[in-house]
Amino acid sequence: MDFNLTTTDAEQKFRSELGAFLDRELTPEICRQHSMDLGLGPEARAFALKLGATGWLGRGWPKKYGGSGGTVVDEYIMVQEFARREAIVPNIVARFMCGPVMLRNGSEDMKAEFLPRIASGEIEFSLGYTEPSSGSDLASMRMKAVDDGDSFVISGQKIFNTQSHFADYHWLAVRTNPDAPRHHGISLFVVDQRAPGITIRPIETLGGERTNEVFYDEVRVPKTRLVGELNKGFYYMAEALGYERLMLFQSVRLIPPFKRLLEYTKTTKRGGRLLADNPDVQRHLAQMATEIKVAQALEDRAFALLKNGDPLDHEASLLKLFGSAMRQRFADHALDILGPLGRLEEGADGAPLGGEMAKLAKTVVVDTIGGGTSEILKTVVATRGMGLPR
């Protein structure tokens, strides 16, 4: 396995480009709007598209469909920049998630519709997989298409579709054929979020960020919004997961709060002594670089084969059993060195470092089931990564 991950002088110069951007460009309030904090505004709206202005949130992607060149490395150089800054690559659904799908998949009508706007900044998608009675279990989704002509009519429910009260279209999975085997009945949709016959309602999580359930009753989807070939959608989604787990989770983005509490246990004191010196909080730090740096390499390791055009196989779900929960570890030690003070909340006198490790520590309950619950993950591991019987 080839782990060498030096990039190109090319490479190097966007690193350099893109990151002087950033630094000029971001603001407090950008890096705050998001799906996972406070929801899209107008300053990341603004960004996005003066982000898409530059070529760079099409890098990677070809011109003809709104691209600017480059290869998948300059993919990852995006994210890691943004994540240093603890932002989040903006339309970050649409770009990582949806348009890849779609540029191997979709119609050339389809591509040419959908993949400009996405690299221009200007449109969002949200994901919309999860059903009540399903969860992880993709292949057991009840929410069904009746071909009608030239058209889908679609009824059903979707939930935890995060996006769904901002976004512009819902990147949708449901059941074309109930007759045919789980994983084989299944396709992919691009809808309109504001189509009529679809209500959106939220669901306040504990983390504090809004996330939502999705009625649709007889929503008419025209075909040409069929994403590939019909009822080969749940193994699109499949197809995805791998590269969507690196792009997505980075662990360089927890350096900025360690350093942070890092230097906060250097000025603080507790029973007359400071943070730093004391051996238990010192075993806490040490834990949490170490599992940092382990996250890192695993990251290293997925990119490395993503990078040699290898597929991403359990090496992803790996990455994301492990960064899921180190991040829930994170915040434990954190909440630990901190003491009952860390309790406190964003605007509480007294909270040390803002409130900013409780808000962690809330935020991140969900990590170990978005996206793929641990325990799916592990089987995935098992099964595909050691060899083991199902």
Second form
Amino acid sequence: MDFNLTTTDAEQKFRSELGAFLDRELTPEICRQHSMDLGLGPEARAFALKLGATGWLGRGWPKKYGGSGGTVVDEYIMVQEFARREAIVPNIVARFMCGPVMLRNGSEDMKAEFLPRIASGEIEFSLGYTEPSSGSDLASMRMKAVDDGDSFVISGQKIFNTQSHFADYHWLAVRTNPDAPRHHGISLFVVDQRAPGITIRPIETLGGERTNEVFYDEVRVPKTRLVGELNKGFYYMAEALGYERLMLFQSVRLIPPFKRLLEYTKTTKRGGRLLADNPDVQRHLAQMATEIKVAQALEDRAFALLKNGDPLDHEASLLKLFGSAMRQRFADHALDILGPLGRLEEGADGAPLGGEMAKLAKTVVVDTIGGGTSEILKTVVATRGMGLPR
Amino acid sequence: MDFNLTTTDAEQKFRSELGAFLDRELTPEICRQHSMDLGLGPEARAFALKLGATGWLGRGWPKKYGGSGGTVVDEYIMVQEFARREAIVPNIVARFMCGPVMLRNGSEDMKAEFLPRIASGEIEFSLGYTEPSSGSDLASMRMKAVDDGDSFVISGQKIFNTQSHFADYHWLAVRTNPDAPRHHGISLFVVDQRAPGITIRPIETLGGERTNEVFYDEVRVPKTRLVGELNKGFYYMAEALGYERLMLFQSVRLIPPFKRLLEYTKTTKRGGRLLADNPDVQRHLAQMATEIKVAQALEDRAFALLKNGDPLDHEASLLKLFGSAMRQRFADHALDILGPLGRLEEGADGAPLGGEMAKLAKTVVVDTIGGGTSEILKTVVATRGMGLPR
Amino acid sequence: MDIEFSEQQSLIQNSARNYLAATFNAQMLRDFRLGSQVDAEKIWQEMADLGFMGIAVPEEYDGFGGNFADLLVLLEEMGRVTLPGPFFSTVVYATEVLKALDKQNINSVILPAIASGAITLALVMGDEGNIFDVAGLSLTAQPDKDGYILNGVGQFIPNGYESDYVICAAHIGSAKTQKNDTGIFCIAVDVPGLERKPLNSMNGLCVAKLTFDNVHICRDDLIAQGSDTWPALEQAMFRTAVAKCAEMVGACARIVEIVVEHAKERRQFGKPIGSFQAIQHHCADMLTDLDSARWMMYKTGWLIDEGKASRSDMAMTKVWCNQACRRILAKGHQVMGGIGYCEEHDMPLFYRYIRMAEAAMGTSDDHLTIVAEDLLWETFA
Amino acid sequence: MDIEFSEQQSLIQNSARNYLAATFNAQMLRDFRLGSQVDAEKIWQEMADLGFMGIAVPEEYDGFGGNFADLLVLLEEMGRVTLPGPFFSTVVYATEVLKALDKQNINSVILPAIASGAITLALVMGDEGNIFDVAGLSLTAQPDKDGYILNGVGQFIPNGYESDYVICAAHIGSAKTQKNDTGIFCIAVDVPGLERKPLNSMNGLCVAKLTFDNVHICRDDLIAQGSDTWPALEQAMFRTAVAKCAEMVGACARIVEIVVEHAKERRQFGKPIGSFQAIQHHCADMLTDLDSARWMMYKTGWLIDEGKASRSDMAMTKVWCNQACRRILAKGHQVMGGIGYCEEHDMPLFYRYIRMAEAAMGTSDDHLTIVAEDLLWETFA
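For comparison with the form predicted alone, provide the form predicted together with the partner chain.
Every component of the complex follows; first up is the chain already shown.
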């Protein structure tokens, strides 16, 4: 039994070099652009290219596709080193969601075209899965691609495509065989996000992030942009889920905000008494700290399975269930600790910690919804993880 | 808007006279016999007859059936006055579950035979509903009554018939038409609990109460003992549910134990400090007190509907949902307050409050299960109370 | 026992529901949050004309003379539309203080003006929304020859930016612990030395920071002082906490309606999501929390009107409403799914409203502490 | 990162699971709870022969020399059958203290006897299960000419009635606050003046009250004293708290198995109840709690073996296991329905076991207080 992430010298070297790079290059502005989903500014774009140039962004991928060797441990090191600095790996959708699927299932041409540009930090993708009437029931999607010689012609609408306003490509799931059973008629395409016929409408969210509706009006997509085999799209989407959930969710990200909150309670008085001396505040803090540690233990276990080559199925759903609910409890505790002032937002005179907990509280609302609702995930855990009948 | 229970002089007089009677006559031994479901001893039997002799047990029923007039307010006063003294109205199943159904649906002969004996405190009933394979899905019951001239012949098994070992009559639901849709083929009978062919096997429970399995082997029941119409039994069972739930559940019963716990914390030190000075203990106590008060407000609302003649449907389910979960939280708080010693039981040297919280904790386990599981009740609230599709 | 609304209460409910539903829509409410004052004065006057402002003002002061439960009925309706503006701070917060202080010479001037909609008020009490501790008063008033000099900062003052007058509780002199030295002042916001800054909160610009820098107050602006002052203030604060619960219950009642409607209409896996047990049970939990909060709130209101409400009764009400409404909000979002996270939907209005309300007039922790104090010193009955 | 059990741990797991499953059945466990000692000696010796007693005893003392994680693996198995008897008090609680004190002359005598199954031990520490406060030690030891006189009451002592020896922590002299004056004694239970009374607990007679009435102890029975004693004891207590978590996790793992089996087999409304979303989601919640508790427990065990576990790491583990296991227990009963409430079913065994364990070696409140203390004084990493 060994919970050490880095066990080889190479891994340790990678971690420390990457850490040093990030300490040097990551600015608050870049972190802000990462976390807001409002679009990458020039700073974040430049940073992505700089990281790409080191070869580290492609760590874990074959060299011929722009990768730099290394293992899944390196990928996890990368994710964690960014997370502990409250940043996100640049072009994360391309790097951890679309890229790996392409690597396993894409044609040689597709891989050669896209993977090196992902590894170089050049391009980002946006997921095009959800439709207004297909949320939890993703397999009911209705947006269609019609075969038309060398290309498909696509019309319809997607929603909650969070990166579409700044991403370069749309990772689009559409129905290609309306007559097949639901899961069997869906294909994945890589579509130029700026192609003629595409309209992107912004959706403002409670948490302040931007997401989008994306409308397709007879958009022509060459057949070379089909990912893998026709009508296998749903399986490609599903097979990557465990890996994605682990790589995208890192509770270590909560540690810096927690430390700031802790420090705030040690230095701020309410009613003549330090917050940290209030037993209610103490209980909230202790519970928050405990739950972060528990989440980390669960993540360690999931990563150990992944590293071991074991399938990461319901374990990833369970991890997301735990982590998302934990983040919501975290925000509730934080607001309880901060009281009325904790409801002040960025820019308000006297807002504790610059209003970050008010912001966090709004943001985490979607955590138990997006990327699989808790209800769907619980059913997955119960049926796939525990063998209960469907 | 008026939350006063007693509004007329007659009601106030009844309450104060009944209260004085109970203060005089109720002994700890009687309360113990009431609460344990272990069977009524001679003291509790004698007490029931004494109460019956006052005419108050039949309060709310017509005089010709042994009642003494009065209103549903009087019935509720009776329930509450017993509950606040941690006792239970004697022969409560007969008085508040079987009696009212009989009063509405029974034949004249049946009413004349049974109701006066209920009102006099003489007889108790035991519910015979659940079967080993029919719990939440009560309508699937399989125990059958076969028509045989002047009587029915009944064979089969019931389970969780809590009073059968001391009750005089079995209030038995059985299938009388196997061909009808599930809810339409069930009838209710009054069966002498000591009739030949009936075997009662005790079941010991976690909470220490006794319950029973009841086996019927060709038990012959005269047709005069059919309650109301044939095959209407399920509806009779259902129509009484709201009334029963309100009359059987009274959160005021938790107030005396809460006060004893409170007093204990004010007089007991742990680690050199009074428990009552421990902020964790304070928080637990405040939450417990709050929830008892909230339950009382919900009960007031339910009773106001009942008194007003409004149907008490999902509101009673909601009340039971709240109250049962509240009692479980209450027990958890109590154990948290009392720490290790709170796990000592009656008779153990040093058990706080004579081990009553350890006992309570075990007892409340069944509260969210018996009399309708919380899962079933939530579905009732959602579908019947909120109009969600079945 | 009769929990039906009185005829008068039903009238209040209907008139408020009809007016508010016809007046506010989601876009308007979002605009208000971001600072728009379009139609604010017109709406304010219409509400005054409907008698809303005078609901709890005694008839002798040109009010409607309603009891506390009447006020709760109205506030529940206002919660349903997440009503913005200085209604609560004027008609509840400030009015409760004025009624509790019961100074006829003051009330005969201010209460009619409140009832007619002529003025709006805010209240400066304790530090950072801490309203229950006399030692935590935000301001000090130093006597000088023709009055007082007020200093200090009122932080997180509801509607402190858009009100005409501010009622301030201040320590007179320098001692900061005695209840006897509390003075109450009523001052116009244009007094020199008072700076008001709106604060960006989760629910927009509905709170403010008021800085008093040597503000000269003439003697007549002291409206109460002495040993009765703090107890009266405290009583008003607890009643106001219960009133806040009515707003929260109204908001949550509307959340439950929105969510149930969605659960009936939204289809996934070939059927309405409301036919799935998980969704049904979320909804049942929401209704359980809503009903329990609602009846606790009205029962406490009735106790207040009967003169029987203890401090604990009122504190428990805020504890439970805070806890229950937080759960309703969370489950509501869960049932709504992604669409409820979009600002164009109604849910974010309620999110912002409830998050502010659960911290207003005392958090759960604040009130549990009060309940515990009383439990340990008084009798629980 | 490799969370697989080592080969040795798998051996321990298999051997324990096979032996315990073959040895215990529900009826036997109920009888044990009610005081039956049938087969107890035989079982004890079999377990010793299998190496269970020596698992954490260093090889130099004739033990198995396993690390802390090995011990956790074994305890998880014991939790699965709610193992009764003095195993935990002897092999974990007392052994951890002895190892922490590290007195070779003592350990060379006692540890081999533990490993061989020759003796059982109990431990008397603080008042009423309060094991983390030096001021709360239950006993005082007054020096006299040839030794000490022990007085005091050890309340709620795990397996205090059926053990051969008692290790006692006592204040030497009369001062009750200094960590330096803590002395540790090892005494045989037949010493005059020691009265032992079994207590009826939620899990039967597994705790006792030990009254020391002028018990004369000879000087040699003092096995440790001085400034290192309390820190060593404290370390042992925290490790033991983590060990208790392993038992709880084992019990809950078995609850989950029982419940899932039931949910697959029990049919209502024409289908297995496990096909209803409400039941599925209860089960998923249970697994989430179980996995999180389990991996937190093993990770902390690993940290302990690496010498990197802080006091907080260990306290957090008990906090979370207490909280998670309580929920698992409650949901387990809910899925089982009425049958799980009958004493003849296995669920009550687990109910009683978990309710005791959640209070043993510190409640959630106790450990949260410790975590908070450390958070406020140390760095959180």
